[in-house]
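The chain below stands alone and is given as structure tokens, in the form predicted alone.
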Amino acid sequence: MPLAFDVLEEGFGAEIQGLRETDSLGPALVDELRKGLADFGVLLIRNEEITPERLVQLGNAFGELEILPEPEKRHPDHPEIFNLSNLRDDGQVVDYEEPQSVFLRGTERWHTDSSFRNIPCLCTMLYAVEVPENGGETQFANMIAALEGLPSDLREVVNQNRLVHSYVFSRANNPGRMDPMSPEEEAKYPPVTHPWVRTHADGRQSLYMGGHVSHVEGMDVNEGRELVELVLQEATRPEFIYEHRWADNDLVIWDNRSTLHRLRPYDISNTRRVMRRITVAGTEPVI
């Protein structure tokens, strides 16, 4: 039976009905999911217990999975899974200024995953193991609609410019002290440039920016950062946003090519939040 996609917010985001843990991830089903992802940008599956093995299987159905920086945050049995948790190895909640907390709080900035790669990722899948009663929502911003809604003067500027994306830059600008990356790890992630406006396979265009952006290529650094912030404010107006309020066993899949996202604050030093993330590698450069 075909999947059903129930729209969440003005055509942005959809809840999937009819996908179960036991379903075989054959080509027809994956094609439905891929089309739904392109059409809606964000897909939601509620109240489905998903094992780490199944999460990896679901990601592999879309393509090759990325192995992300920060090796200490990888799942011990499945390195493709990135543990986004505020629990230490001993099960205790982290202190506010611990590097683990600083890293998580850094995701409160608008960003798109893996934009620091020459070929950025296709999509991210985030599974909720344990979530707080209050706070910790994830907001998603529709960059296709945001580009269409830009004032004409800003639209002209973004059409003419490229942005420099850097993992080392974004990590260094997290809100607090983090353990330094090794020179070997830093060398794996040199800065890259991408067009500010991304053209998709179906001809649509979107803004392509976020927290990994260090500056505008060829522009004074401070002037460029002010410009980026101005465009970001326009692009994340409430009418472009879907906010997801998590429940245990929710799975959200989002298209990193056409969306931005950010974590909303929660009581990170007193309230448990355990999430599992996998990222599907992209196959085409940003054009």
Ligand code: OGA
Second form
Amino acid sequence: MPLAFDVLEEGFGAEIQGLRETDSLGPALVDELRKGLADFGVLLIRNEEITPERLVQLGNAFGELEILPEPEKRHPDHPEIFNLSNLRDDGQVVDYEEPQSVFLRGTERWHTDSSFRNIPCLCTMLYAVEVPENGGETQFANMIAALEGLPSDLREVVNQNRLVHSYVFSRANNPGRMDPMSPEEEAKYPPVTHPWVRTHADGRQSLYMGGHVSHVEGMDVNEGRELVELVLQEATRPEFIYEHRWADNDLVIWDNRSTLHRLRPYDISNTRRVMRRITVAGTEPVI
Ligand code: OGA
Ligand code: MN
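Since the one above is the form predicted alone, can you give the form predicted in complex with ligand OGA too?
Below: every chain and molecule of the assembly, starting with the one above.
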């Protein structure tokens, strides 16, 4: 039976009906999922218990999985799974200022995952194990619509420029103190540049930017950052956004090629938020 995609927000985001834990992920189903991802940007499966094994299997259906920087956050049995949780190893909720909290709060900036790589990822899958009653939503912004809606002067700017993305930069700009990265880990993530406007396989174009951007290539750093800020403000207007309010056992898959996302604040040092994340690698450079 083909999958049904119920649109969440005018033309952006869709809830998938009809995918069950036991379904084998054959090529026809995977094609449908891939197409759904490109068409809707964000896919949601509600109320489905997904084991770590099944999560890895779902990810592998889309492609190879990335291993993220920050080794201590990897799932002990599945290094591809990233434990995105505000619980320490001892099960206690983090303090607001400690590095684990700072790292998580860093995702409250609009960004697209792994844009600091030469070949950035395709999509991220985030599975909710335990979520707060208030706050902790994730917002997604449609960068295809945002590019179309950009005023013509800014459209010219984005068409003519490339952005420098850097993990070391964005990590250093987290909202607080982080443990230093080892020089070996740091050396794995030199700055990269991508066009500000990304062209997709189907010919559509979108803005490609976000929190890993350090500056505009070849432009005065401050002048460039001001432009980035201006474009970001335009690109994240409410009409381009789907906000996901999580329930336990929700799975959200988002297309990092054509969307930005951010975590909304929650009471991080008092309320538990436990998520499992996997990231599917991309296969070609940004053009
Ligand atoms: C991330 C991220 C958002 C969230 O893990 O990259 O942006 O809602 N997470 O936890
Ligand atoms: Mn992210």
